[in-house]
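Quick heads-up: it's one chain on its own, the form predicted on its own, in structure tokens.
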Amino acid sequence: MKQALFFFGLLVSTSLCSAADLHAQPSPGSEYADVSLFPAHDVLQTGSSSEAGLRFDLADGWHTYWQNPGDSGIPAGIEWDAPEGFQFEAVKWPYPAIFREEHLITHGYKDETMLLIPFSVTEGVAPGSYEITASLEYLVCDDVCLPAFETHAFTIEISGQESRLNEQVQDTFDRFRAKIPKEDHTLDAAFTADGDQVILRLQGEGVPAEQALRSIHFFPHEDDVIEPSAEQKAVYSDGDLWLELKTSRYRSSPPNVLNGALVIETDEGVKAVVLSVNR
């Protein structure tokens, strides 16, 4: 696994500590990121669902990581402490940028990003005010990489009546929802693998015109599938778009499944597509 080894050393050194002890440790990375946590609703009807937003405002030159960080790095981890009846789902990650650090390629975010976390409240939760706490671990990097351990919380009102959106944060939610990769049924994908070569073929109306394409990149959800530092070469043939990839150097055999985000930039803007393809 390709991670920040010093960070694992820190975790190993505190492995006998409780989560509370870990979050009591110095958090040097926090100096370079302003993190906030808030819900999309300020009033939520019992038995319904919403989203929490975990927003990072990063200092100039610093970045944090996507769910698959690439050649190095660690994605943010969240541990929820919520009353019974609150259920949190997996993080929805906005599509990442590429960072080139000498011979390494990493995937992540600079300036700002927001992770979206869907959650629901069961019918049995009584109306009232509830506090939700998140214990957060993440890594920020510039010339050096620094870990951060923080605790954030929000309060939400559960009601027997209709839900009410928090209008003050809707623009922020809309902006980052637009960056979440989505299914595109106008784009058909298939791939072949031979040795360390993986060829992803894209067909259909969703294939961008060759003259409009600015860039295209496949980000696998899991590490050790596709080599992050290898060039991804796009080739057009008979209206199809072929993306040449390389199997991770940590694999002994080609992958049988490609799961990830395909980010396509054209003259019209950026489109991020969820891909799940079997060989």
Second form
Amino acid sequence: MKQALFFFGLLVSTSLCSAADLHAQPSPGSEYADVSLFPAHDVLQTGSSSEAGLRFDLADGWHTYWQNPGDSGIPAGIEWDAPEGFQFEAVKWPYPAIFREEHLITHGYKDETMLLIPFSVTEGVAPGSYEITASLEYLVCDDVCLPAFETHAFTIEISGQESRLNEQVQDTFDRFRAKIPKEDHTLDAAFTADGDQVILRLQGEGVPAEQALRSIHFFPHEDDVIEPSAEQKAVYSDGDLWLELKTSRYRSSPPNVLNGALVIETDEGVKAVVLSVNR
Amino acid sequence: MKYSISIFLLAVMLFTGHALHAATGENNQAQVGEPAPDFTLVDSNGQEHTLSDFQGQFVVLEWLNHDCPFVRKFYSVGEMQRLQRHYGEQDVVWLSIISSREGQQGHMTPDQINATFEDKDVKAAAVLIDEPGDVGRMYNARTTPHMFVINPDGVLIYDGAIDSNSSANPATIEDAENYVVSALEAAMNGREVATPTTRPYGCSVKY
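Next block, the form predicted in complex with the partner chain, ref. the form predicted on its own:
Expanding to the full complex; the earlier chain stays at the top.
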């Protein structure tokens, strides 16, 4: 038991050390992004869940990165410092845009974006006011790249009574939640891989009509699966849509599974679909 | 969901004309496990260096841009210089390469390169100027830093990130695995390189 306590103490002090390191770091990128952190709820009933929003308002001409940044760049990294009983899940990322620099391609956001982070509070958490702190590292680039190291915090009330949404931020949450890639059961996906060639086949009602398709791009979640700068040729055959991808040069063998976001733009707008396909 | 052979053949037919992967590093593109593409570049002192002249020695290629925060991560705390000196003492030829186009970030005149070399106490064997970016493209250099390790037989044994933590914070260097060190130590001791490629992290090379 003593060992466990010692270890826990070590863990806590280590995380405090990182926060201290962060404060010592110059943060030139902060000048080009206005970042804010806020929960979806003002009051959260103990034993339930909510979402935190990490909003980036970017200066003109500057962009930041998606979970798979592409040929260069790094995604935002968040370390949570929360009281016992609070559990933060993986970030939900709105679908990215493509940025080109010569032949290099990166994936990210310009103007504004918001990352959504689900979190939950166990039944055991006593009613009261709690502060959550996030240590954040991110990268903003125009022609040049600047790192940012910031600390953000929010306070939330945990209650034995019903939860209460923060009405002021719901529109923002709705707007960016809509951009998170979703499952689409009208789209049936499969792929084959051979050497450095990956061919994704899409079937079903959800396949966009050829005349209506403006663009389609597959963004893998991991940064070493598909070559970001390889052109993704789309071909229709018998109502099926085939997309040619290229295996990342940083893989020793073709992928066995494709996890990522398929972003489809048609005359009607943009649809972002989350795919998880086995070979 | 598995394909039948015929569907796969249909797929291949749809994409005829697509060059199949050349495992041998043809088209002079760098490929781990294959001979590293040969090149000749001029350094900041006007001296030519040809890669194949270094047969018999390990060679490290370090893509460089001193204004990139990820390069500064290593130079600001003296870590890159330490690696350069440490392996230089073991007869490893450490070559920094700048592929930045004139007018782009990272580009420096030979005088600027030499001044920076002094200021930052750089211990690389030479800083090579790859201004048209031909060697960078040949090696698919994407980021600064982007690291390559070539063994004494001229074979490329590592291509990728300098280490395992892509943060721009130098405090993360200590606990990260340095892939260049891992590759050199393995190969120098007759062991297989455990991690021959990783996705490099950094700022994009400014071609």
